[in-house]
Each structure stands twice: as structure tokens, then as C-alpha cells.
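In C-alpha cells, one chain follows: the form predicted alone.
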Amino acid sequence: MKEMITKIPQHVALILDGNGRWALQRDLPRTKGHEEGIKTLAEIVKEARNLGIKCLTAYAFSTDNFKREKYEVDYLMYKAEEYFLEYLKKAPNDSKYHLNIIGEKTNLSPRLIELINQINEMKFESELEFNLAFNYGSQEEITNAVKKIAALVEHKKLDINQIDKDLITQNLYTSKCPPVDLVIRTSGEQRLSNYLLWQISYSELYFTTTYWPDFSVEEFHKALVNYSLRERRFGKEHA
């Protein structure tokens, strides 16, 4: 399968869906699905780097996920803190990627905010930029970008005629990365769920019924083979 990948996307976005349903099918608590999903993400990040993908963005926790049961949210916050601490111990000397935490700080604990700030302040070169969308919503991201630009206009640091698509892109959380080439969503759902709405304007979309904990490296390769076979036109007509 891997040898059939003829085009490597520069930026892949993942919607990690199906952890809870994976667990419920096995009569396990939903938290067990998240635990297995974290292991899957580690494998996919590793393979993305091996394949030469430059940017990987993963939708780990949305702003709407705070509506879930408290025990599940508390578990996810705990695992996030654990993961961030582990990354800070390794980076940059023993890190395989450069991590960016993108999303809102609202509703997060002071400890989580402190860890996120420490990680996002780290600057070093890496073969893979890994954006973890945590407490993220695309509409909120675009709103924040508009506010930053409006403040520049208000303070006479920017003329309104200088506002263009590139300027908005530069003020998004993913400004270090090119536009998304491929969006992969697991679990059979076929919607975008307020994810990277600006960045995926011309992305290819790939949906699989596989739940995220079962999304293996082989499944990842299958998605990339599918991407390799597509003709990207960016609004142009067929040749």
C-alpha cells in the first residue's frame, strides 16, 4: 500500500472521531476509547514525519466538547496535562516534532494554560509541525483574527485597504503551515464540525467508517493513496 502513495500532501488535518463509540462497542468506559485514541495519534504523528509530511493538525478537543459528561472532560484535561508535561521534558533535544497547541484558553485550568504557553513559546526547527487543536473552534479562530486586524486598523498601524486573504491567514493559529491539502475524518461522520474552515477551502476530504482507535498506519496509507489518485483543480475546470 505504501508504495502506491505517489503524492505526499504538505498539510494533513485529522478529525479524531469515534473514541467513545469504539469503547461502548466493547462495553468499556468512554475514557478507554480516548486512551487508545492517544496511542493511535502517536503512531500517526510518527508516520507523518517518516513520510515527509510537513504539517499535521489534529482535532483533539473542540470548544463544544465541554458539553460532555464531567468525568469525560476531566479525564481529557488530565491526559492533556500529562501529555504536555511529557513533551516539555523532551523538547527540543529529544522531540520528533515541533508542537503547537491551537485553540482557546477559556475554561482551561491555570495549570493547563501555563503548560500551553510554555510549549507555544518554544522555537526550534523540526521536520514536522504538529498542531494540536485543543479547545478549538474555527469560527472562534476567525473571529479572533478579525479582532487582531481590527485593532491594528484602529491604532493606525494598518490601512483597511491592506486587508486581504494573506493577512487573515497570517493571523490564524496555523500561520506557520500551508493550506490544508487533505482532511481525514474517522468514524463514518461526514461533516467538518467547525474545524479549520478557512484553511480547508480547497482541501480534499476523506471519510472512513473506521473509529479513530482502529485507525492504523495502514489506514493512514489508504487515505494517502486515495489522495494520490485525485486531481486537484483549485476551482479550475477539468482539463
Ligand code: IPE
Given for the second form:
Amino acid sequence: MKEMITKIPQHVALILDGNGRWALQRDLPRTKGHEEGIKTLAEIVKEARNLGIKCLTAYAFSTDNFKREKYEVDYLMYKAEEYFLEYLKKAPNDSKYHLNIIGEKTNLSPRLIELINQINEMKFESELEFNLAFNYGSQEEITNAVKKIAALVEHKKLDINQIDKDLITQNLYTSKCPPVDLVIRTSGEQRLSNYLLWQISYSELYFTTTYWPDFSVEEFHKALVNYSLRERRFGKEHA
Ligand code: IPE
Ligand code: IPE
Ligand code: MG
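Okay, that one was the form predicted alone. Can I see the form predicted together with the named molecule too?
Time for the whole complex; same chain goes first.
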């Protein structure tokens, strides 16, 4: 399968979905699905780097996921803290990627905010830029970009005519990465759930019914083979 990957996307965005249903199917608590899902993510991050993908963005927790039951939210917050601490122990020397946590700070504990700030302040070169979308919402991200730009105009640091697509792109949380080439969503849902709405204008979309904890390196390769066969036109005529 791997030999059939002829095009490596520069930026892949994952919507890790189906952890809860994976657990339910096995009569396990939803949190068990998240535990397995975290292991899957580690494998896929490793493989993304092996394949030479430059940017990987993973949707781990949306701003709307706070609507879930407290025990599940608490568990996800706890796992995030554990993962951030682990990363801080290793980075930069021992880290296989540069981590950038994208999303809102509202509703997060001071402890988590502190860890996120520490991680995001670490600047070093790495083969893989890994954006973890945590407490993330695309409409919130775009709103923040608009506010930042409006403040510049208000303080006469920017003329309104200087506002263009590039300036908006630069004011998003993913400014270090090129536009998303490929979106992969697991679990059979075919929607975007407020994810990277600006960055995916010309992305290829790939949906699989596999639940995220069951998503494997082989399935990742399958998605990339599928992507390799797509003809991207960006508005040009059909070949
Ligand atoms: C994705 O799995 C992980 C998060 C949103 C945190 P879900 O928890 O959404 O799993 P389902 O969709 O309920 O099966
Ligand atoms: C989207 O999944 C968010 C993440 C994968 C973190 P959801 O499971 O929350 O999305 P909906 O509610 O099915 O749209
Ligand atoms: Mg879901």
C-alpha cells in the first residue's frame, strides 16, 4: 500500500472521531475510547513524520465539547495535562516534533493555560509541526483574527486597504503551516464541526467509517493513496 503513495501532502488535518462509539460497542466507558484514541494519535504522528509530512493538525477537543458530561470533560482535561507535561520533559532535545497547541484559553484551568503557554513559547526547528487543536473552534479563531486586525486599524498601524487574504491567514493559529491539503475524518460522520474553515478552502476531504481508536498506519496509508489519485484543479479547467 505504502508504495502507492505518490504524493505526500504538506499539511494533513485529522478529525479524530468515534472514540465514544468505539467504547460503547465494547461496553466500556467512553473514557476508555479516549485512552485508546490517544495511543492511535501517537502512532499517526510518528508515521506522519516518517512520511515527510510537514504539518499535521489534529482536532482533539472542540470548544463545543464542553457541552459533554463533566466526567468525560474532566478526563480529557486530565489526559491533556499529562500529555503536555510529558512533552515539556522531552522537548526540545528529545522531541520528534514541534508542538503547537491551538485554540481558546477560555474555560481552561490556570494550570492548563500555564502549560500551554510554556509549550507554545518553545521555538525550535523540527521536521514536523504538530498542531493540536484543543478547545478549538474555527469561528472563534477567525473572530480573534478579525479583532487583532481591527485593533491595528484602530491604532492607525494598518490601513484598511492593506487587509487581504494573506493578512488574515497570518493572523490564524496555523500561520506557520501552508493551507491544508487533506482532511481525514474517522467514524463515518461527514461534516467539519467548526474545524479550520478558512484553511481548508481547497482541501481534499477523506471520510472513513473506522472509529478513531481502530484507525491504523495502514488506514492512514490508504487515505494517502486515495489522496495521491485526486486531481486538484484550484479552479483551473479539467485536464
Ligand atoms: C472524538 O470522539 C474525540 C473527541 C471529540 C474528544 P468522540 O468522543 O466524539 O466519539 P463519538 O463521536 O461520541 O463516538
Ligand atoms: C469534533 O467531533 C471534535 C473533535 C473531533 C475533537 P465531535 O464528535 O465533537 O463533533 P460532532 O458533534 O459530531 O459534530
Ligand atoms: Mg464525535
